[in-house]
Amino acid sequence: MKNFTTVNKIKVALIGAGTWGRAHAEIYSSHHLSEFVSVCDLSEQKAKVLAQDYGVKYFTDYEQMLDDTDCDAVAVVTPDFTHAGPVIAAAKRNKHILCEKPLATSVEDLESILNAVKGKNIQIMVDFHNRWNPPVCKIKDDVDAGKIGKIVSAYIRLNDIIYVPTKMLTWAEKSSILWFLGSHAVDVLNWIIGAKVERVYSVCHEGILKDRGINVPDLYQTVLEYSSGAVATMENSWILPDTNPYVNDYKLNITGEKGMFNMDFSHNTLLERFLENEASHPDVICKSRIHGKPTGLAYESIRDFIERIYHHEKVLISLKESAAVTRIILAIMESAKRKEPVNVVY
């Protein structure tokens, strides 16, 4: 691995130019340990776009790019579905990954995966985000200290509204509920309750979403029995109205042995506006952004990543974590096919 001076900054090329992608690059070429170098999209005119936003090259081959580009870093900002073929270039290059969740949707991905970052000196995290939440991290802290016990039961609802997989999402029909949002939600359990899921019980409803022409799941109730004893119900659904006030819904229940926390992270009154035609509680905490600098949640994960890898220190991910929320997941959509519970392979 590169040793890093304080001049030398980590070179970062990136994989995916859409919504996230771009937010990717405004981290990398604004951070002060970061060199945003590359990009690669399918779409040239994606590519081509974003590049000339920041000064860097493009390419459509993210192969090309990984050989004709001087990187350190690579990041993985496609598809749900499309993460391995990436993951497993940048690693057999020798670079350290950060990949958007999940790391992968199939045994046979995740396996390949597993299988090409095997004896290499390099770090790689999956960007479950969560782990980054304020409230989250506080009920985290809280659990470690012993302030409620041994923790009896949990239950987590993130569910988006309708927009997301019928006008955000091109791809919706290659992915789930679970690989968009079920990953987060998996993860935030097992990293609060700190113990191996077991078993799963899942079902799901079908119908809303495929009469739109999306043959898809819209929900997926489930429950999660954890090796300490404690169980977990997790909620995730795709069709909330469009007319909530919010994209995510986003509720956390955690009990223990002397005490219980709740978290409402998407009905906190943090912030109420009231204009002239619009009455809303404007995200303060996630993908916010003070004097004109992104400042959420969801980009402290991004440079936490950039500045471990500068220091040489353990990415706080790590890959054996990432790979469980795959595997659970893939159990829960099995156990919602076969209607019985189902055991959860590691």
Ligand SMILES: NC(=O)c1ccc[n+]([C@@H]2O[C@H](COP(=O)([O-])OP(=O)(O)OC[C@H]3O[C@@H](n4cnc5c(N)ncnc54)[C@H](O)[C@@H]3O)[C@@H](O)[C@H]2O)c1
Given for the second form:
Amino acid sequence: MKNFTTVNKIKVALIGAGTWGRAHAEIYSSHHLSEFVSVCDLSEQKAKVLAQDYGVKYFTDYEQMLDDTDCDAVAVVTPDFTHAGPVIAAAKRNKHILCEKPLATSVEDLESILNAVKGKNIQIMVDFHNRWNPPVCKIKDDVDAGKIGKIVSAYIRLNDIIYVPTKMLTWAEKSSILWFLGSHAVDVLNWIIGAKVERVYSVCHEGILKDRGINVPDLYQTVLEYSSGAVATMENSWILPDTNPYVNDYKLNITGEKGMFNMDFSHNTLLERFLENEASHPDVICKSRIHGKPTGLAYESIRDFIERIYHHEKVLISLKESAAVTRIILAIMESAKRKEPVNVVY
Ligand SMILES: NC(=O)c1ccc[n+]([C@@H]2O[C@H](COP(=O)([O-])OP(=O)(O)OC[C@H]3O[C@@H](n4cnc5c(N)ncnc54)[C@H](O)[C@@H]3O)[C@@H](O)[C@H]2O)c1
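What would the structure be for the form predicted together with the named molecule, given that what you showed me was the form predicted alone?
Let's see the whole complex now, leading with the same chain.
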């Protein structure tokens, strides 16, 4: 029997052993080009359980983990507003970085990250996994091929059921639907439209989450003006009823001079499941399994990062693009606060 060559795998350390940290761990431990080596979480219990599940070392301090672990890349999967510390620590040690979205939630954090990464021979990518979303990619290819002409307008609706801020996330109040899902939405619009957001105008609604003890707006309705002349409307809500068929309500329209696309990523009837006590539309595209192996766009982005680092290829999403998303969302929040249009400062 022929022996195939074994490869020098990329060693990956994970910071954040929560819900999404587990998705990362699954890929690092199962991909043939990567090896999952250690995990860190402020909660020793969470770090220990995940470490035991994958047979890796665990830590409760990421500085210590990075000092004691031989690794090539670091995944930052801590809450939205805590990415700067771990990213800077990894950059200081010249590690490649896959950071969960958003890159940062303040100008100060963003500037510190940009300074820490500047001049380093490392790659950093933010996990905007819609760049691996099949219908979004089809739209992007067709737009780039000129099939609908110049883009005139866009509409995106990316919402969560109220379960997410009230029950799933313990830190919703320190983030916002804009950081949690709006960052994906802005990245999708920017990628497809291929121009710069110059000005935003946003209105938010408050009260429903506040009544539940979570001091954060319920939703934002935003208009984004692009340098190309395209105008986009973006809706991000955290208060959909839990009876919605899926955790997200995700719709997209892109209209050009010669045609348009409509995407419904949430209420489609691709798979309807009727059980004795439950009717549902199970997710089989975002995060699923085929023959026991993790599959779907949420895993594809992580897989692609590993493969590009391994092959010394440039990661698909630039730091500049991810930084722009943070600056646009900060402008949206400012606009909603001031109740007037705000120019985006890059
Ligand atoms: N790409 C996606 O679609 C997607 C989906 C879900 C979540 N996320 C992102 O992943 C990140 C984590 O989300 P989650 O749902 O897993 O949250 P979570 O609360 O389940 O997990 C976060 C973990 O980070 C740990 N943590 C916090 N600060 C830390 C620190 N300084 N050092 C070590 N550990 C620390 C917490 O103890 C917690 O266990 C967020 O940025 C979120 O937006 C991305």
